[in-house]
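Below, in structure tokens: the form predicted on its own, a single chain.
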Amino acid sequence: MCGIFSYYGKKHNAPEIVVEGLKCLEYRGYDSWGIAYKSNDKIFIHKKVGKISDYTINKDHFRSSEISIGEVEDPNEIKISIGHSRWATHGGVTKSNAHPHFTEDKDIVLVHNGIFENYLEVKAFLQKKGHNFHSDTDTEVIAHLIAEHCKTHSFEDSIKLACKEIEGRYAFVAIKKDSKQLISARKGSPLIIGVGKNEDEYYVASDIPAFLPYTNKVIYLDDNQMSIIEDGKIRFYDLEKGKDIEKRIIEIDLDIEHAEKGEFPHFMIKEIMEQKDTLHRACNANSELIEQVANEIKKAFGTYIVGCGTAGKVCMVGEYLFSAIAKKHINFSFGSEFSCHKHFLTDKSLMICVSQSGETADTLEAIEIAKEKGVKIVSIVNVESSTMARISDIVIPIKAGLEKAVASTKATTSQLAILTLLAYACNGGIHEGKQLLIDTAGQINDMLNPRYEGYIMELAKRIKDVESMYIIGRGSNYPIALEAAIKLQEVSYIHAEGFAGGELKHGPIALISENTPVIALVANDECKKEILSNAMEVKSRGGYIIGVSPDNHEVFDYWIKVPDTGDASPIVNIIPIQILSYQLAVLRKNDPDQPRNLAKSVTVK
């Protein structure tokens, strides 16, 4: 969940270059973040607790470092440079767990996402073989167990060795102060190689917005391989078959304005206004392909849809969806949970994956699991060159565009929208499905402007510095609840929770209080008088209600008008908790962007 950027070239001050692309991937860890930079064989590290978003590299970093090995006669003779931002998983929030980590002669230097699962008994291991360690984490580990294969191999040899010793997902990058190799390797986690207009310049890094004001063409680094640049040239080596490969060069279209927040605030805002266009892009999603995937989930003796978090949400509205237009059942897991269902798996299994940065590491896990059972893998996808989207029988990309704040938006109504299509399709109504989205995508059109944001931002005035809400639902607004409740406690901060509106009265009823502010999504279907029964049930106890609804009704003490959108009103109900989410965030000065204790892409389990 941590982001690397590293750069190799002829450049002006490459330190500053990673500085820069560390600040677009800060969205994948900002606790820490660190530097390393090679002059004449010397390394210098600079290492910060904090966020580097408005950090600038001064000249007097090419002078001296906090931690360094001589001094940088000339700042353009720096070729190599690496960097990471940090999410912390091993170790507390301190400048010494934070990366770049290296040997106690700082011979080995690198840079690290992912978690190295056995590394207690392999720093035991060391520690006997007297190496010291002054960090909790278990990066640095990795910078000794590589030393330890030095004493007796080349620095590319004893990485190879090192990879085979390291259990669980990582993505690292290293350099060594008498190599001029820059190497990289990973197995699990994001790694992604651009190469520079000229020949000789190369950028790693853990997203391709990194890297994007640079350069549009990439390699994309797979599970167990390596690269190694050097000289000016790169290579390839696959670590499961002992052998050098080839690797194609690919050019990706992507728009670099994408990455950048334009004349919004924050990213957040943005791209829940974005909705507006990115609806009408995934409903207009390739028929034949929605057809095909169809066809496979009517055939299949056995269909699992998987997610994790707010994806994972998505899938039970999925569950929902089939069930009531398709009339199918769906078995819905979350990837962390999806091992209690492997008994089950057989090679006529369907696995559906829904994830908006395809990395997202227990759902790649349960991947695994369904792979050795013969189960066909569909991933539902925002990024088409995710380690999802390669390792997937079938991929429907969601064409979302780049999201970076942390809580998933605009993803999220297109994941929505694609298991809406798919449901349709299994029923034979694909063009009755499009055309439902493409009028509710119409409708969000209208829904989404000034006038509507002003008056939800009435209601974040009135419950800014409540401590607890809650938000209840039926039918398939049910697990839309749970999502407004992610949605609340990830940029707000606010201790909020979902229920099954016919559950309240099992237990949650009892934390209601006067005043305490309940969230009931209605729609117009079989569960409304049901959910309006509950949310009354609520009101009797002191409860505010805020009801988000087509039609107004008595027992809402506040109303945020809806579409009437029928099978669609999970995308349209979740919209304007992703706005009062915001504006909560907004009003509290908080970070909607980049809340506390979360990343972007959970590329850890």
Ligand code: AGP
Contents of the next structure:
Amino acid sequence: MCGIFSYYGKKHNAPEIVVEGLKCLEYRGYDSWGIAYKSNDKIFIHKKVGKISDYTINKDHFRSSEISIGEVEDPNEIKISIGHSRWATHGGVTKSNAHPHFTEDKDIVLVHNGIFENYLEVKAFLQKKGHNFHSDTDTEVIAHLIAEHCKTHSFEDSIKLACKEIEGRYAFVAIKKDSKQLISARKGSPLIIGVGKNEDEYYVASDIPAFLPYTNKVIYLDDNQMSIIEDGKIRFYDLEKGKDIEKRIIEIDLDIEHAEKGEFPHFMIKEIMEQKDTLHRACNANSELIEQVANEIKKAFGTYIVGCGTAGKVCMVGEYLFSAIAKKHINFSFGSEFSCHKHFLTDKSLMICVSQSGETADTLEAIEIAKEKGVKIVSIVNVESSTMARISDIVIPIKAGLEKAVASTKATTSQLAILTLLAYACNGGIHEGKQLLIDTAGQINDMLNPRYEGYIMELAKRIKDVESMYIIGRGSNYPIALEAAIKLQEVSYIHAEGFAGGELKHGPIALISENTPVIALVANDECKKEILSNAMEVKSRGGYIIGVSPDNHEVFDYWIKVPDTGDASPIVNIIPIQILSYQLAVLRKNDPDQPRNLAKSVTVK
Ligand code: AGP
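What would the structure be for the form predicted together with the named molecule, given that what you showed me was the form predicted on its own?
The next block holds the full complex; its first chain is the one shown before.
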């Protein structure tokens, strides 16, 4: 979480560049933001609570506040500015907890992404040495730790020493009042350097699209590496090996995906509607690549499929698909739970990671654990330049395009499509799998029309004020019931829970009272009879049954029709729930694109 953007160069509008860069990174956190700007050995800091997208930079505003960009006289002088968009971990959403953080005399200033796990211990040590703290954050402790080392060491050496003491994951960028250096370090959280066209100009950011308007030349900072930008040049240092290293500039072929809302009021609904096209793109996945991964699965001694949140639910669906289509057992784990499986890993195991962003810390950590055992890593990602894609042995891109809304929609169905194809390929039926998905994409195209949205809106209006709702499914639609609950929770803030239909009678059915909405996902598969009985059990206790199904059944009080797509039913069943979640968010006056407390990319454990 948290977005970092920094600029080093001669552009006179450095703070403006940083503010605009941060706007591109807002998906990583949007509760507060701040920038620091260095000019003539003075550092100016400006912080605000709220979303940076609501802010337009205004020179006069900066002159009258804590940053004065009017002070810069010499157009050739190097300008340095660092910035941060925050997703709170340590300390509430306040101006003092917003980054950049600094030492009392604003000598050392830094922005940080990650979690400094042993910060309390280090803070207590520094307090004894006379350091005073003004925020609740772990980041402020890093600034003071560096300052403590600076009493006896250079700025650069102090950062090297501080990095040895920080336990946990981090990416930070630091500046010092009397130093010309811009220093960055990374362990576990992403940090990428953009090399400007003039080569004496640099950008340091959490993600490439933030600096893509200026350059497509990038240097990926890897874990335990540090970069030092000074006098228009960049150097690198390996913090583990304790020596200078060389790094390559890579020219990337990435268009700036300027996701615009166009005619849509929000990105979430735009991305839901884009599934008409994105599924087609997933169906066209490179067959050779799919076959290659299918062969890896066939020969592996145990395959683990790993993801978090929505991607985790997709992995759970994968477990069912492989069982039903490929008659193959694969093991699902959430990224955060994967360490419990490490005892079963060997160098013949295979790991398949599913992630939209490719930056989710829990999944990246699972990869680290697997790599230590020599496991081969396949990743199914949307962001092809992500850390996950770079550290995997094989990458299957889902090609869903930039997904901006925090709630994942189009990436989810594309991930499901790729797993469906893999399961078919494992059974020697890749063409059959592709045909199924092409037919499904066509039917989704027909389904996603204003009439369909209007019909779901009737339901949304009816249930918008309920306190709780439940979703039930069986087989491959059980994880979809869990995913439906995540969608509803994320944007509508209604208490929603998903259950395996057969589990209700073992406890959760006690939650049902008169008119409790229960969504039943009823596919035309071998679970149909049982899930209909489960819906009937709920109805008998007063529940209001919303059926998502190709056919209307007597037990339904409200029927949402979906096409009959066989093994692809998880793909079609989640779409009306995505629409319903969006509509509930709008009716309840929530921001569906940036819901409270969340961030698009979860880069902390
Ligand atoms: C999706 O709606 C959620 N915002 C969240 O659960 C997400 O799927 C999860 O954090 C994993 O993200 P990833 O796909 O980028 O790894």
